[in-house]
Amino acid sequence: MATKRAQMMEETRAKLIRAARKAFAAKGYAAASMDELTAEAGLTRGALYHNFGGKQGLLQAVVDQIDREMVERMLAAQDQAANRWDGLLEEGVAYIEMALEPEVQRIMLLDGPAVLGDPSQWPNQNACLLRTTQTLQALIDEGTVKPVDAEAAARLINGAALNAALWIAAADDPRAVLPKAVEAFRQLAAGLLRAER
């Protein structure tokens, strides 16, 4: 009985997240009606409040879901690279390139920060920062990267990718900004390399 109830609750949450994701991407957070998105999910406003506490909690759940998908794609880009350094760069570039996608632009880079605050302070950023720090420490240990504080470098690399993505998302012509942002990101990161590389 308890298992069936938990399954039903999970299905309800999934329906609400799916409907919200569609509404937030199409209309934006502010214009998305809770009544319309709950009707789209075949549920009531009460279900939304019970599961997420309100519209902002639902946005957080959508952001978390999209973030997990983005991380998977970034890790896939990293895995395709020839070496650890190139993997670090490709992960950052993949993140920057996702800023061209309408759903990522609207939800993750425009509405998310406006409603949920600074993305660098979101809980899911801690795992990303830790992974980047560990990668940089390994690059330092193997002599590819200059001796530098790995966490400080990770914060700056991640911050550069985030700010590049925010710039693209807010630009009048995101496609024109992308190559400039990627090139600058690569050049900034290259400053960490030992000269003999």
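Switch over from the form predicted alone to the form predicted in complex with a further copy of the same chain, please.
Chain only, nothing else included.
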């Protein structure tokens, strides 16, 4: 079994990450105070610097955690699609829907890139994007999709979905624009298909 100290350590990290997700999502990275954040978790800044090295390190940990959750949900969305192409579309739609959550939007789409730099450079290697790339490559191999560069296409698809989500989230009536965005997304993605269907 894991030693008692290691258990406490993990619990501490979890508490900090939990508080950080809430604070970063609510106030944004810059405006979030480390003192308040750690106090909320029943700790002090000492624990923070010991476990994560600093404010950026904590953000990094939060980003990694959310990224893992996003991949999980994208996998689930893809699994319940009839074929691989629909799976790709469902991935995109799932991505759009996830980006509606303030936590994802603020942390992953706004502050994350601004503080940590381009997502593709993140240590976690942007698992989310990697998944889309792999799916696309498979579609190209099986002849469903035109022979374009898989990574390039994946990035464009992701970018399109991302902006769709940002748009929806900022709209007066998100529920109203969501179908419009999804429809436009499907049309756009169809451009990658090899032949008319």
